[in-house]
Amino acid sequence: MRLVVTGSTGFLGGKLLRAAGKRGWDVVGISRREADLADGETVRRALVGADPEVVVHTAAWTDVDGCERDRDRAWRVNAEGTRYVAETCRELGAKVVYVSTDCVFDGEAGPYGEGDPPHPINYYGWMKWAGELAVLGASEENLVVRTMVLYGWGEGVRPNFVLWLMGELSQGRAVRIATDQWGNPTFADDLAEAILDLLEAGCRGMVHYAGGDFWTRYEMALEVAQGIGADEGLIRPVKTSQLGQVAKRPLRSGLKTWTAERVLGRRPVGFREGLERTMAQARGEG
């Protein structure tokens, strides 16, 4: 199977490339240099040249506040760009696996299952939902994998929540962390392996895959501090409303992963295990 990964220089894209390579798969990466999602012709040209059987579409503009400020760019990249990918893959007869987000929900009654109706409260969520509809509408064989709060070690990528915390706390800098944002923190290496396993299992439609337990951001921060031996007093608990974020955040979010667990025969990696593996990777041990 010839697998093509968009966003190949990003955090999850890089994990997928390495995981597929270790399995001996024929895998090719497409970065932003080869395909600008806002330009349909460059997307089509890159995909046609890669000749995929499956495309895992990880490329996106994931800056939630940035999407709220620049809705035109968010639409062109996250909605239109995904539509270009889906339409080109339909022409090529290739399957699309689209990585989406819990932000398609309002965060009032999580965790959410695959059958719960989306109701985004920020523009990023609306655009990712538009991408879902484009992918699922292009072919019944396509797959959407919703996830959330990705963390883990990665060289040369934008720091995720855990790496940012590790950096700030290790330097003795105080951080303000929300006590009222809930969800499943997802170890990126585990998600990459799960996506490949779901592909091998022939999954299609909608599947949720996120971390194996339910934490607040504040609880995560305390666990990080303990893990690296930092002063927990540096972590200042606040409400989300005190952070001054441009876009609304789903508060009681989270994803139910029962479908994926049934298909894969395992639970997703929990936060403590994922954090231990992240710290080991940061030390060059994994």
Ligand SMILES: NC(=O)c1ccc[n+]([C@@H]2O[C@H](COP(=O)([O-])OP(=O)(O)OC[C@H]3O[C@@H](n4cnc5c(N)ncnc54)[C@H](OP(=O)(O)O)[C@@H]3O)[C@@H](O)[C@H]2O)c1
The other form holds:
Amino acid sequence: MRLVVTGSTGFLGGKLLRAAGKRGWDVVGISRREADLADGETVRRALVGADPEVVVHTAAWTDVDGCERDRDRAWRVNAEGTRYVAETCRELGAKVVYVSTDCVFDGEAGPYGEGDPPHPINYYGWMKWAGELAVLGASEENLVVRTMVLYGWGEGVRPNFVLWLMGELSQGRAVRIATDQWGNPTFADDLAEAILDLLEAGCRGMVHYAGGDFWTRYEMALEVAQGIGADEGLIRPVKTSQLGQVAKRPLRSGLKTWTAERVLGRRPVGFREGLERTMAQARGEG
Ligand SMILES: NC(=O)c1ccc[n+]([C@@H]2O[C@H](COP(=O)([O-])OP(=O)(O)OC[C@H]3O[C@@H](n4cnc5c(N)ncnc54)[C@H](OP(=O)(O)O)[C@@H]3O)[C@@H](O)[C@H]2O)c1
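Given the form predicted alone above, I would also like to look at the protein as it appears in the form predicted together with this ligand.
Following is the full complex, with the preceding chain placed first.
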């Protein structure tokens, strides 16, 4: 199977390229330099040139507050850009696996299953939902994998929640962490393997895949502090409303992963294990 991964310079894109390479798959990455999602012609040219059977589309503008501020760019990159990917793949007869987010939900009543109706409360969520519709509308073979709060080790990538926390706490800096944001944090290496397994299983439609534990950000932060032997007193509990973020966040979020578990025959990696593996990778052991 010839696999193409968009967002090759990103956190998940890098994990996917490594995981597929380890399996001996014929895999190639596409970066923003080759295909700018805001420019349909470059997307088309890069995909036609790569000649994929499957495209895992991870590329996106992932700055949630940035998307709220610059809605035009968010629309061009995350909604229109994904539509270009879906349409080009339809022409090429290639399957698309699109990585989406819990931000399509409002966070009133999580965790959410695949059948729950989306109701985004921020512009990033609206644009990712538009991307989902474009992908699912382009072919019945396509797959959307919704996930949330990715963490894990990665060099030269946008710092994720856990890596950022490790950096701040190990420098003795105090952090303000929300006690009212719930969800299941997802170990990125586990998600990458799951995406490849879902592909192998011939999965299509909508599937949720996220971590095995349903915690608040505050609980996650305490676990990180314990894991690295940092002072838990550096973690200051606050409400999300005190953080002054531009975009609203779904509070009681989370994703039910029963469908994926049934297909894959295993549970997603829990936070403690993911954290241990992250620390091992940071030490160069993973
Ligand atoms: N991270 C999370 O917690 C999370 C949670 C749920 C869902 N997701 C979804 O998972 C996917 C991967 O997330 P991630 O954490 O790996 O994101 P990331 O580290 O921010 O990587 C995003 C990738 O998209 C590329 N990109 C950005 N703008 C682009 C454009 N205009 N044209 C082409 N490529 C562009 C980036 O390229 P540059 O390196 O050049 O900027 C980078 O390679 C995204 O679709 C995201 O919506 C992420």
